[in-house]
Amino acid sequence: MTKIACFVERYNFSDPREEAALQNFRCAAEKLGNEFQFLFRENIADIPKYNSVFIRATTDPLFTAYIVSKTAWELGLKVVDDPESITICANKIHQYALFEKFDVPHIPTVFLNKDELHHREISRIFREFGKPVVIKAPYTSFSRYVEKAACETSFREVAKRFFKKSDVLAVQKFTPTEFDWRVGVLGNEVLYVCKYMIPRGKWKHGAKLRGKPTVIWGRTVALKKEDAPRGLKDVALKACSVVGKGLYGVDIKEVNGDYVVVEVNDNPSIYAGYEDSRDKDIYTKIIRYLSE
């Protein structure tokens, strides 16, 4: 019997779809004869009592989840997500540099530092990528710190705001599509495949209503992983191979029949009735991975 701790925060239970998925993990663990307990931040001193740790709270090197991951890793426990994966996935600059080094197909990207925020460099980027471009701060999650700029004025405005968060930004070619592919990968194997549809009139899966804090999310359309294009899965696996061997969600755009990686995310969303709607065994596979 493996004792599995699932690190969560209170907000993980605020969405019924996520809460249902968490309960599905518990049921899968118990059916396989394992112990599965939810671990909250006030109980992290109990980590040594477990054999493995599964993190479902939002990961970030500055959050409690990272401390949990690092602690479990140093104790020799099986941990998902491991601290190295969190670090690489949190810093998109590092991640895109790895994509370039290992020839992972990805959206055309250049890096911009504070000293380069001038007319000549902005003009060069617009000549190379066209207008608009997408500007990203390195530490992004749930589509935050990702904005478009269609002129030098908006480029400077966005960049100056983002430079308060980071010394280096990523600037990418704007690549509009009706949906982004999301490929779930675990231990270098495809776990699930779905399409994250772009809301009508928007340009990314999670987009804010103008002038309001509300975020609109597009539909999630799941496919059986066996029916997904081979090339798509190959690109997803290659992208994950430069990050690690854990649990990832790879965002990919299909452009003229080619597949280019947007980013690799650790701690990917798993909501009951969404990512799991075609491949119901994802809970069992993750639990088995944690109990190996």
Second form
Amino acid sequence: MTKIACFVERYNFSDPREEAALQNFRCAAEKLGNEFQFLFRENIADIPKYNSVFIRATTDPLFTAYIVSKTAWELGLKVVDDPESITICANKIHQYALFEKFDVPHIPTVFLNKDELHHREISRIFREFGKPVVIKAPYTSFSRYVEKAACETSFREVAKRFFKKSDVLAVQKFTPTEFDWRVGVLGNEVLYVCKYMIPRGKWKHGAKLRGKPTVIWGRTVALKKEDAPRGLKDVALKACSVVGKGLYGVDIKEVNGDYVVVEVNDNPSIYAGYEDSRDKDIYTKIIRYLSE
Amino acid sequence: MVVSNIDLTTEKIEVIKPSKFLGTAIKDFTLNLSDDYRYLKTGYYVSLHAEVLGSKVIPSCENIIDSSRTPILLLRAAKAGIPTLPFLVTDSVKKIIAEIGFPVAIFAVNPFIHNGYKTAANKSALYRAMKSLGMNYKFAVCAQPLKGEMVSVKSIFGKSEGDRVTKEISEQVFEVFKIPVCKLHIQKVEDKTYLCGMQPLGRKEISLNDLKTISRGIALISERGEPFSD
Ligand SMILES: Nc1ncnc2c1ncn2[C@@H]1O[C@H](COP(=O)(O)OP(=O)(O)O)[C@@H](O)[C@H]1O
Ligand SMILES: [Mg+2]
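Switch from the form predicted on its own, shown above, to the form predicted in complex with the partner chain and output its structure.
Next comes the full complex, and the chain you just saw is listed first.
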């Protein structure tokens, strides 16, 4: 019997489909004869009582989730997401540098540091990528700090805002598609495949409505993983191989028949009726992985 | 190779500025000197760049992150035999009172505060500390019993001013985390000394004397080729 702690924050229960997914994990764990407890922030000191930790709260080296992950890791527990995966995935500069180094096909990217925000450099980037370009703060998640810039003024405005927190940014060629492929990967194997549709008239899976703070998300269309293109799955596995052996969600765009990686996420979203709708066994597989 | 955002007093050693280093691709042992190793700041990206190039670098990204997160600093330090006090990571005032009591030292564990700590001798002071370091109770904090006196010392390549035990802790912390310049928070309880926290050493806090110590440290490393064995 494995004692599994599932680290969550209150917000993990605010969407009923996410809450249902969390309950599915619990059921899968108990069916396999394991113990499954939700671990909240006030009880981090209880980590040593468990054999493995499954993190569902948003991860970042600066968030509590990293403390949980590294503590579990140092104590020799099995942990998803492991600290190294968090460190790589939570920082776009880190992961894109690894994609570059290990030839993982990805969207053309340059890094810009704080002292390079001047006319010559901005013009060079526009010449290289055309207009608009996409600027990303390295710590972005849920599409929050990914913005387009079509002229120098807006480039400077976005970059200045993102430079407040990070001294290096990523700038990319604008590569719009109708959907992002999302490939779920666990321990070097494909777990599920879906399409994250981009809302009509928008270019990000999570898009803001004009003048409103709320984000709307495009539909999720799941495929049976056997039916997904081989080339897609190969690129996803290659991208994960430079990050680690844990649980990931790889975002991939299909551009003129080629698959290019947008990013590898640790801590991928799992909502009941979405990612799991074709491959129902994802809960059992993740629990098995945690209790190996 | 020495990358530094601190102006050094020596001319004997060739020093590259961080922005220049980020634009190069030279694979070499890299010593990254900075007065700001915070995650997402240039000091962090220099080590990241070196690591991706496949170079050995001091400090490593892992150590930069871990040494700035107090609970991980303490956990790894304790594992390495450095004296630490029991600590509690929580956002619950009640739990701190029940499990640690008063007086207590509170360190921030959130994305925004990288400096210092607060002490509390009673409930209302603890609420105030939690409110400010927990950013309105939104984030967890790291609480440690306050049994003696807190002192802060500068540590440069593991060298610090102070008594023998303080010097020893400073050396040991450097052995584990290899942060070239930092400030350590230490607690002295009767004849015992404990590591409580670490924070960046701001530029204004680096004295002329410290610059000399830094230069000596670099010279030593350059001479040996490989730095302080692992
Ligand atoms: N270079 C690009 N061109 C067009 N769309 C992009 C580009 N980069 C990202 N996007 C889209 O923006 C959204 C968020 O991007 P992503 O890199 O995944 O950031 P996050 O980590 O915030 O999710 C995704 O839907 C992605 O397809
Ligand atoms: Mg994404």
